[in-house]
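Just the one chain here, laid out as structure tokens, in the form predicted alone.
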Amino acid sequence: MSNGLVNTRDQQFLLFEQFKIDGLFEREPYSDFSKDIALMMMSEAEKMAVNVILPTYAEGDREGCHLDKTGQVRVPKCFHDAFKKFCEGGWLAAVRSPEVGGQGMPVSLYTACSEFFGAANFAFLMYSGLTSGAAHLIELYGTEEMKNKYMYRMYSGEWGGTMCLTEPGAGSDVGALKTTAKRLPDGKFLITGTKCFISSGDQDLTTNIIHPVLARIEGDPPGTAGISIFIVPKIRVNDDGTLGEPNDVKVGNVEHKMGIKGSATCTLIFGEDGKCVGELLGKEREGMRIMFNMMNEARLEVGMQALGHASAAYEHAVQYAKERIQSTPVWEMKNPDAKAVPIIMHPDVRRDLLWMKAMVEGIRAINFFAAYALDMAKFAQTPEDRAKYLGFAELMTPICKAYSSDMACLVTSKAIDVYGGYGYCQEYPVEQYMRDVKIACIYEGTNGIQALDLVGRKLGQNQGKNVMNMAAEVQNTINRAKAVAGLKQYAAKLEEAYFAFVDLTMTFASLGKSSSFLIPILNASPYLELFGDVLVGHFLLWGAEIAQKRLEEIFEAKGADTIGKRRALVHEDPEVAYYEGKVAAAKFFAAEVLPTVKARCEVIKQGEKIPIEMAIESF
């Protein structure tokens, strides 16, 4: 079930219980996949993460990169072997078409695969990641002399990628960019301007680096309408596709940083000698466009980023808690030859590992989800259908991104916390887990920009309808749960949330046509965690439903018509024990965390604009 990453068994049950994925498999464009070729798959890259990119984990934080003599960024040596072998096994392209090289592997197929790698060691994924994103962007846009000329060797590794949003003075402010383009005679265009916390950057692990630049031709107008893009390559490419001289990209600096720090995220200076040449990627102006087909990949990469760091976290926390022999129950605390106890039997101590098992599998149904959303968009029959899905990715998005990140710094604390002392030592790798993850809140658009975008963008996408859907899905679950036995009650505290939640989003609603519209941009953060929290609520309670039908027929099947029998089932069928977890965190995560967002609800409705009105010199 457990690999000490990831928990194979729970993304089985969500892949093929829960959102029955099997069923893409029925047409186009996944008939060439079947169930067993989906956990081959999935077993392959399970493989790749524990044998391969695992063992670059502790190494390549230790080394980290740095920039040599000669301008060039070095990465981890133990990079190297390890990015040659995934690239071969066709994991960079995964989800590309097999036109251009890929596998054509649906989304969510992928989303689980994902899991394993960014688990084992996101910091290494990085270079792939972009590469792909990158070479998708010219997939859609460019032209086919660019795809003959870039697309392919990206797809394959041979080259790198990035993305350079980013500069000294615009970073969430992206319209407020100095980048500039300058047309040539040829068409092409003279770029000259600094990009910073470029992640991959630079790296030794390719032979060249297409770098998608956003830069502001001269003379066209201020802020992200006058956007354009450019491919900006390291190292020029020649006609007959043979490398030429290096395009003036010339490497500032390499960031120390907290975490990921076999990643390498770099200060590029494009232009500084006037010979940075760039080819115009799209239409001119409509670079930012462009860029968000990029951008919103990436943000649900960095909820898998919160996935992968989270669950390695809980997994490493459960077994060290199982083998840590520590005091003695607090029930024999009056027995002078009580022994000690595994940690796990204190109550304390399983409080905080089922707190962390039921989010790590609430996030991880909400990512999941919303790679499915992609898949049944293309598999879907109907304009309603498509858009319906195409909605649900929309507005989970910024949730997946920001809710995954926040609530997995939370579960990597708990494991240190479950550690103790040394947890907090890197004799351990839980320390780790938490330098690395924190990164997640920040790159791809700060979590309060996420939650900007989710108040100000997608509540009123599709003229609502995103919303409402999402809506009816949370009130199906509510309603098939009310029917099972044992669930009833956790159902009602599911639709007690669920209708705070939806009473707020329409006061907010109101708010933004009133002259209190600063209270929905004043708490856009609290209002995202809420819209998480009832989502993990759904997932998993949708969950548990299923999990109980199953125990259910198991029960009868094997005779267990008593108590006693069932929990002794508990202990000796691996299936039992699974369902019976699944039961438990909905029914914890019901009783504990859903109770408190009515709550949290009415607080934002009393419009309270404290931050607001405070004296900037009172902080």
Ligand SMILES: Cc1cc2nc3c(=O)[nH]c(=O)nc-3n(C[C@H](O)[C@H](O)[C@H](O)COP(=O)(O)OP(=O)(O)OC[C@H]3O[C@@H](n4cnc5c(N)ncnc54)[C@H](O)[C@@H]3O)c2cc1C
Given for the second form:
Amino acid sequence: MSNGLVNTRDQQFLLFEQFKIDGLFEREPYSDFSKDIALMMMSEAEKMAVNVILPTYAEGDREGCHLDKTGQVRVPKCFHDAFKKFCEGGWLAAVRSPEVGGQGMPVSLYTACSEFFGAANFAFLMYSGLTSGAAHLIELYGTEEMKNKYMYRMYSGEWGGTMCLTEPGAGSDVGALKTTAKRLPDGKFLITGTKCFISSGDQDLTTNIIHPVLARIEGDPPGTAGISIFIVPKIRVNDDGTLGEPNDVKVGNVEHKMGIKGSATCTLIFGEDGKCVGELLGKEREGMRIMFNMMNEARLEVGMQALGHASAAYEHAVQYAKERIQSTPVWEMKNPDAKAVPIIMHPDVRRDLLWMKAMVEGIRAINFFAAYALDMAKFAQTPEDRAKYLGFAELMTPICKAYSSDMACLVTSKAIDVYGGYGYCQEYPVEQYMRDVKIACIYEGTNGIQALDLVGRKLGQNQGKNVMNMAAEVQNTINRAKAVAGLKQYAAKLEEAYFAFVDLTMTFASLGKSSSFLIPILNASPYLELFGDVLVGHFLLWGAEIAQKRLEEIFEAKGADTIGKRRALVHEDPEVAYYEGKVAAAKFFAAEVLPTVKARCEVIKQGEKIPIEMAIESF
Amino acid sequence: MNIIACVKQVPDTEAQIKVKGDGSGIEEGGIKWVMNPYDEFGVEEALKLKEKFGGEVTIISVGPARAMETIRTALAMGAEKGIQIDDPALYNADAYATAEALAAAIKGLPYDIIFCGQRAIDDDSAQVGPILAELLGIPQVTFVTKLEIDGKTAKATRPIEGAQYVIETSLPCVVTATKGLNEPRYASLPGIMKAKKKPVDIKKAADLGVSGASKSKVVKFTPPPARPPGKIICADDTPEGKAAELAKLLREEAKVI
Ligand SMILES: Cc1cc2nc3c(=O)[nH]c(=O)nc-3n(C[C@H](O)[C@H](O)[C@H](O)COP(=O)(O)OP(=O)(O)OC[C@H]3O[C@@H](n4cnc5c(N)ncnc54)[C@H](O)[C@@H]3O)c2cc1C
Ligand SMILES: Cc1cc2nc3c(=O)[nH]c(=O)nc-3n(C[C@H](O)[C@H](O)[C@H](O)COP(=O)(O)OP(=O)(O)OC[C@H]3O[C@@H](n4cnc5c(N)ncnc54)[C@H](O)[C@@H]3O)c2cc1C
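Show the form predicted in complex with this ligand, please, the one above being the form predicted alone.
Okay, now the whole complex, with that chain kicking things off.
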């Protein structure tokens, strides 16, 4: 029976049958791991998600966060015990190196665990996620003193962390920020300014909070090139590690939001009384470059948020559709005695569910593969391999973030459709998925900004090699699938989409060099979606090719030599049912979605600029 | 203190059990296997005692190769070492044969207290702990919801209908654990990494000098009969009308009042 959150079978398929991450366990840095250990960790993650985190989901949403009379933010009460258990389990720093108190877990393995946590309650997960990310910045760029003072206590969950970029006048355009840093005689800085929308900006889960803050040192140039990054504790820390005076970081307010209400989104006022002290992290004016380490990780985590919600929404919808009895089936139209059936029997519901399944499995594959690419970059033996896998991760980051979140919004919306009127009501959990997932399209750089990052930076990166390497992967899938009898025609559909997409990409490359660069900019978002669709087609077909082989093996082992016997096995053998589903989802996506790719590419190539040409007055 | 906790691997409570076509057992494909939930209380209590008094926790399980996962889970929770009794003669063993194998494995070990779950959620027999105590010739307290140990004696609380016993016994003894005794911890990531380096002995029935023969025999597995559909009472939409209808059905159809 489903745990209602994530299909563990599909996770295991991706990790061990499709990407074969167990190959990572052969050598450093992952030689302490084995498949058994990986499975055990995934099973503990499931327990943690279902028994500890999930019970906070609706309660955290209803209670929300508030600023109390003393100026302290209170998070939902039920988060406290869950946070303690989560940290005790070692999950906060799971992917960090054992030398700094982490578990050294492969990112791909952790990603499977974090899908569970995100599906159970992403608002809760943000407190630990930001803490781990902020501590990692100190690990990478901090002095030994900073590490001893802050990092270890953050990785253990004793203290929290945030990321402070956004200001009222500096959202997408971080370079416009106004927060300033004034040199003090002892080498530290006085920080003054207001940051808004700061997740976990204040909370009562930990005794101190360490803020990495972007600010401009007085006299430094405008724009991103003049930004530095500072470590600013909520409460100052004495040299002996004890807590000292409050550091003049005040909470202006806590936002009232559409979703992730359990996550405190705060306005923070630094240095209102002129007493907020920060320490420079890394070198002066390298703030953006340093912060990007955290942002890139956070973008992948947002992709996982999207996946988790989509997955949970789908699992719920399937379960509901099997139980809800409504309407007689269409083929019994003329039978007055016909009985109403579970709605999963209705073709329209069925297609929605299959679309959701294909999408969930597709974005799961995209996100897991990006994580696996990060592992492979560490594991690689040659500089070429390292560059190749790092290139995959860099290229895919905006797609993981933006495509996953856009699609997850549609999946959660469809889940509500399946529930009918009940889906719209709070008594059922799916409406919260839709509210909670929408933010994934916005923070960590809006999806519009992600698309610009893809088109403007990522395509050309590494002289275009990253895209070419990815194209080669897709080509391989097409070739392999063409050799499988039942998949040939679907491989042809992927091939057609792939050719059109590659052609569009080349067009973009040449337009980028000419005066028509507005075409790629105008069409960055549709381009990102096309890229996502091609990748989903690629990963699903790759999976289907493996699944089809496994099916043949099972049929042979069980002597199922007729279509009838094979069909019967679907009902008896859960493995057969799983693999059949894997193949069906791939075929469905190839048949329904991929044929639209070519047309959409053609549209962009026509070079229409209507939205820009039309005057603002005409809107 | 030397503490022993017996664990059994069972199908997850959520698993949908299908009886094999020939009635010889259940279909194992697709089942998720977990530690018997009552055994988790035993393991947790064992770990707490160790944390208080020092010493070692040894995990023992009778089961096929896959049962190793369950032993590793207990080791990941914090136990020191494990013994797996894996012998085809003991697959589908009854409570007596299981307890006999456990007793034989335990006899050679130093122990101050032995934990079992009050019953296993698959066969629900609730006998392994009691038989084990008898075979070892030591006292037993079953269905324990609270345990106090002072090194030499144990004071255990055991609920009975509408009341509870508080039972004092000397050590060593067998305690069978039930819900309420504690809140089992989750295996931590560092715990999982350490667990793989902890020793687990794998033994056959012959190594322990037992035959593995069961005293009872399972003749056939049959699924429970499908439940007849429920009935919604809506004859008359007032509470009084519904209550009257319910009373009538309980008397005339169900014949329970
Ligand atoms: C719940 C929540 C949590 C958050 N957590 C954090 C946090 O922890 N730390 C932090 O620093 N920030 C955080 N943010 C801020 C978040 O990152 C910003 O809201 C986001 O970057 C967008 O900035 P903005 O809201 O000012 O929108 P704007 O920048 O005003 O954007 C509005 C619209 O204009 C578009 N746009 C803007 N510029 C361009 C351009 N050049 N080209 C094309 N389109 C453009 C955007 O895509 C968007 O559609 C959080 C926000 C929310 C709502
Ligand atoms: C806020 C709100 C206000 C409302 N206001 C009113 C009102 O004023 N008056 C009133 O009478 N009702 C009202 N409704 C009820 C609303 O019209 C129903 O919720 C709606 O008709 C769907 O019925 P259902 O919720 O029982 O879903 P179901 O009928 O259970 O449908 C569940 C899913 O199954 C699908 N499905 C069901 N049967 C078939 C079929 N034969 N073929 C294909 N797919 C099928 C549906 O499309 C849907 O996706 C309201 C509902 C809400 C949430």
